[in-house]
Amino acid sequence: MNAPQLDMAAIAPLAFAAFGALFVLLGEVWLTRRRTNEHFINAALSVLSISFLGLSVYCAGAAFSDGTTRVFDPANPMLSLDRFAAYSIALIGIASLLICFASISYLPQVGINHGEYYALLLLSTAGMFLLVGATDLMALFLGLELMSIPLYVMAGFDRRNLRSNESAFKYFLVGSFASAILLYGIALVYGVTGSLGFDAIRAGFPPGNPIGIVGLGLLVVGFAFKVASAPFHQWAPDVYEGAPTSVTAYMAITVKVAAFAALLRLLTQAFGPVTASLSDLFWVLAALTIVVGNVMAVIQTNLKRLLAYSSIAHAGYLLIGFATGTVEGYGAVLFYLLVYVFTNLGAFAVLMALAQGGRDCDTLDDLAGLARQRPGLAALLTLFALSLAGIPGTAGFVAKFFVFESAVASGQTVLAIIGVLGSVVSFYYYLRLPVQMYMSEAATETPRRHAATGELLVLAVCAVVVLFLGFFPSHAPGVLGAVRALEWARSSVAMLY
């Protein structure tokens, strides 16, 4: 047959993440063999990985500053390496790579040194770069099912966790049920267009049609499914509550990129005409979840949960850009993303560098009288916090000002006074944080471990890029001025069109 005509350079990300995976499990069974020590297998596997999620990163970062674009096959465009995908590789990449930085330490300390781990993990980053390059739906189906289906397992790692199997079990119902929906959804729209590559959907839509436009809302849906969006998160505080925080980490930050872009990248794409008709169910969805991720908020004792309805309420945040339906407001999206990408990961590794002796620091109570135990520790946490709650200064201030903003401008004005108020409750809740480091007594004395070098390099990345952001989101001085993460964000976005 002719030889068709593929570009490699395009699956690069996603070729080093699944080899990746499998050296992982090559590795980890050639090094069992071999009976070493139990960390060292782990602090190896975690190399290997960091090494394969660098070379996608590395891949990634060269194609965005690039900036053309690379379709796998030109004859048949399902998978391409564009800028908007570069962008969002890059990001969950480096989410990825951070945490397995600082699951060297964390694993053991909760006794969960298994390395299948660290393959589940590759497999499912390289569904979510598969996710976000996908031109197809039913690439975009199969990048979804891969990203999903190795968080199954994930979630219900911490085996001794009761928990941790029941946040498994219900994360899998639920999952499965979202890839139906979807699947339907695309079910629709190819009935509808009769095609399910992007460009032809878009060519093909018969405009207003209302078919089309329920299978395009069942496909929000089950995208509304995988980022936890009011009314379809319920699963997720139960979920994020049970897993081991290190996975609670990924499937917080990394999935809800994928999706995210993945979306994005769908209604620009491929129903860029007909997305305004959407413009009303991302109103009742961002203004939905805004609610009732903040005001669930409010009572939360339990820090992963309180960070699993904080992460409800950021996709609210993310909402509205959506419900714009402008370049700014995807632009603002996409930056806001980069934003959230750090700041959650940063207090997430605040809660992962304390676990120590197989139990997770998951309470707040276990946070009392931090301040005094670890300072650092607890300075970092506070800035994390105030940069979730949107404090200016740091750069979830910037994030969330340039969605509103974006809403303003759009006409979106009630929604972005839906935000704010959120983001007053918020203030509330977040506050909790360092008021209970700084202000409360620990009830019992434990001695706290030191923090690992892993951790402390994640959680330094992670403060510099929010203060950094936080001040020079679009120019910086001197040797920094190549950072320009907002205008990154926008031709990413714009490349689209």
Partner chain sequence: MAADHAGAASSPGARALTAIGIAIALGFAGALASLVPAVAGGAAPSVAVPWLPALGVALAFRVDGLSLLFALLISGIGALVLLYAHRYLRGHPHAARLQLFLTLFMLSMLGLVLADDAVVLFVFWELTTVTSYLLIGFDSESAKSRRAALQAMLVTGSGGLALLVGLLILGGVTGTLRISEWIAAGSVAGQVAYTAVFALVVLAAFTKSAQFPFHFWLPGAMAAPTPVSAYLHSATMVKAGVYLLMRMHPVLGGTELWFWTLTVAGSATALWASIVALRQTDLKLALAYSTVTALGFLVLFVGAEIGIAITAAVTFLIVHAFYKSALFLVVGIVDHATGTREAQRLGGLARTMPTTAAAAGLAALSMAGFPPLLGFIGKELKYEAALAIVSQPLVLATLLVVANALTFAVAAVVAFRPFWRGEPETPRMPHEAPRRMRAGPLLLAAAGFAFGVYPELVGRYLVEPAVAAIRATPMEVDLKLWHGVNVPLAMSVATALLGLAIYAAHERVRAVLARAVSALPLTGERAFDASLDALRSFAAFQTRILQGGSLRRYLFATWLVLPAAVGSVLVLRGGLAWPASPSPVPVYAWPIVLLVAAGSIAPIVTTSRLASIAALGLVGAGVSLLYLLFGAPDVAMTQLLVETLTVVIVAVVLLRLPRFSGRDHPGSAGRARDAALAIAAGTTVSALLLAVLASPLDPSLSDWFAANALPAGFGRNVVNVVIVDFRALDTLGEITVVTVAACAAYALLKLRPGASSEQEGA
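Structure of the form predicted on its own (previous: the form predicted together with the partner chain):
For this one, just the chain is written down, with no partner chains and no other molecules.
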């Protein structure tokens, strides 16, 4: 029997993340036995995690530039590294890397600077890499579980906090339920096609078979749970509120990128023309998610719950691209995910920089008087809030414009109007943040701590990207002409067809 010809380059990003988790655990044991200062251990493990994530991003960038598709096992194609996977892996890796930077000073502030935090983050990231590169339903399910199980632990990482424990328990129950639905959908699809590979499913899927349609519908519902689409969103506000802010940021950003990217690949490569029958389903999901997310965000006073409903609303905008079912719509989705990563991460990074004395920045009242005490942070949070709202001159406006444009071009004008009206509603709750920072006085005069170097780096990167893409989404002048974010997104989608 001949040995399989494996292409190790296809799993390089995943391997670096997985080995990084192993080295973090071993490094914590070694440093602890040497009685090293716990703050040094936290910083060292963070730098180690950043290094391995940097290698993953480098591998993804090289694969994207090369443009060739690498398959781990050509005889049994379950995992591939192509331009689409490389684009998604780079987004997830960069977001995870920046969260590690911000966590260096955040974790000691809230008293949870334990090394397993970085190991869990790396393991979950490895699961996301597997998820976006999966070309087989079994590999997709394994990636989903490897992504989710560490997140259940991370949500309850602050073991002294009852809300954090409750957050982990709710996330585990809902996540398990979503996985069961997804697995049942996989079973039904396998039953009607006799295969788990995307190409074989596309060739053998019977369009009019009711069992097959139910299986496809269950797959979509399983992913709808993961992206917190209404009416499957109920877990998100409670989980986001109870989890530590760095974990909330990680869940809100990377999970959405991984889940939406995996769903996009699944629909285009495994089901192809059959997905046109799901246009009405995505239309309803998008409209309902936009309405629920924006309306519920208006009445929130807790910042993380507000950002949770904001995240739900943005899932609705992303689903507009799926309702179109066009290459342009899917390209707009990938560009939107790029903008979403840096805009949302910037907002959460400000909240992480405001945590001090074992307490998170949780409520709108915590922002009162921030413009006088920390004008730089207030200005940055205002910028990110304006981008989330979709104000012209920011990346958020451009991302929404391309999504709405694709909807109008495909005849989904009513859905585009619902998206625009949802954005108008969002102005109210996003502008509450600068109003609170600039027009309210703090109840106490407790000095705010100065942002650490890692936090400042994250904030600077996010602010630059939000402003840069707000003016130059497709091409930039001079030496920055090589940055063509919109073109990258569209070319990544085009290779799936």
